[in-house]
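We begin with a single chain expressed as structure tokens, specifically the form predicted on its own.
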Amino acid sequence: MVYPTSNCWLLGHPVSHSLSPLIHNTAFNYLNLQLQYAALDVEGLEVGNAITQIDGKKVLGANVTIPHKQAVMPFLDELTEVAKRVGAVNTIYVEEGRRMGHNTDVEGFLSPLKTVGLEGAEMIVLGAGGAARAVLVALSYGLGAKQISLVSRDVDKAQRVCDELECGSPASYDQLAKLVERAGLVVNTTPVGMHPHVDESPIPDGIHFRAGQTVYDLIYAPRRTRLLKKAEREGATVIGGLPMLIAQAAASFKIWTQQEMPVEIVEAALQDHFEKA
């Protein structure tokens, strides 16, 4: 495989839809850094080979997305405590010659919640994939949440996640209506409602939200999913996936460059992108 000459990569399959190149290249250009970011569509057998190219000099590091967040781990020299806790890597960098695996999804997820009062609130996490793992770690260790219900149609997978992260037992999907009624925070980590399936929602129409609740959907395309539109109509505070996407990117950017990402400039570039789409 021929690897791009860019300095930072996104490793995933597929990656053509990703906004990460736009985010990072906008920041590099604004700060006049002579760096480039490229999305690299890597199938499973190529993951290890790609990682060997990350030397901290020519290639500073990489982001990792679906389906490689766990597959990259055996090829790294060391994992940060956050990455170990989540059991997944979304950022690779080089420190003292060692390829390090980190997870900025935790920091990125928490960023838009800083101004939301959630102390003592019951919380629901929908889904049991890699994103759900990061969210559970963020809520448990970042916010100190005590009452978190993991809900997934894949009960066995949900149980494995709960066992590995020591977060009790998953809740039954049949309990969803009662859980939503009590919850202060509902987080969707599933792809249900993502473009092009914008008419779908992980929450059935018969379940309703209320003022005082926060509904957080990690999907960023579309920016307002069917779930968020319904929650907003019914009085809940809503958060889309774009703030998390930018915040997790900003954390990776700082690791690679030791500089703060110009977030407002990035937001403007994304706004322009969505208006032209």
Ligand code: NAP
Contents of the next structure:
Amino acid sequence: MVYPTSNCWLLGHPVSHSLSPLIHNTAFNYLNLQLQYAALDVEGLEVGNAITQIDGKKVLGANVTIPHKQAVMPFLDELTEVAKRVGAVNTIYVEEGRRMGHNTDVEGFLSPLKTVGLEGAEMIVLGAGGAARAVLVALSYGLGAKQISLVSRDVDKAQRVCDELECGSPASYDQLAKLVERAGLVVNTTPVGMHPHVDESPIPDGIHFRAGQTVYDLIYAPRRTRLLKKAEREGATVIGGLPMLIAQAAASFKIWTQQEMPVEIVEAALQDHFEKA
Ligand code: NAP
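Provide the structure of the form predicted in complex with the ligand, given the form predicted on its own shown above.
Shown next: the complete complex, the earlier chain at its head.
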């Protein structure tokens, strides 16, 4: 494969829909950094070859997305504690000649929760896939949450994830109504409600929210999912996936450039992108 002459990459398959090139290139251009970010569609073991090109000089690092977040781990010299705990890498960088694997989804997820009071709250995470792992680690080890229910269509799978991460308790969708009644925070990490299936919701209409609860949907297209519209109507505080998307990118950006991402400029570029789409 011929690798592009860019300085930061996204390694994934597929990658054509990704907003990461827009986010990072907007920030690079605004700060006049003379750097370029490119998405590389790599399959299978090709991801390992791509990683050998990350030298910390010409290629500063990479983001990693589906399906490679776990597959890249053996190709790296070291993992940060966060990446080890999540069991997945979304950011590669070079430190003292060593290729490091980190996970900025944890920090990105927590960023919009900074102003929400959740002390002692019971929490629900819907879906036991890749993003749920970062969310569980963030809630348990970042916020110190004690009662987290991991709701899955496959309770055995949820049990395995909870055992591996040493946090949360598995639950089924049959228990959802009772769990929502008691919850302070509900997080959707399933793709249900994502464009183009915008009329779907992971929570049935008969289950209601109320003021004092926070509903956080990781989906960012659309910006307000059916789940969030309902939660908002019923008085809950709602958070969409875009702040997390930007915050996890800003954390990678800072690692590669030691500079703060100009978040308002990036938000404006994304807004412009969504209006044109
Ligand atoms: P994933 O690994 O495929 O996991 C998604 C999980 O959702 C699945 O493991 C499954 O869990 C559940 N699920 C899938 N289809 C379902 C259905 N039809 N009904 C009910 N549950 C279903 O994907 P991911 O990487 O975790 O991403 C999940 C979502 O989060 C996507 O929409 C993605 O765009 C979003 N995301 C956003 C950000 C951000 O920065 N905002 C970051 C990462 C991901 P069970 O089998 O356990 O039910």
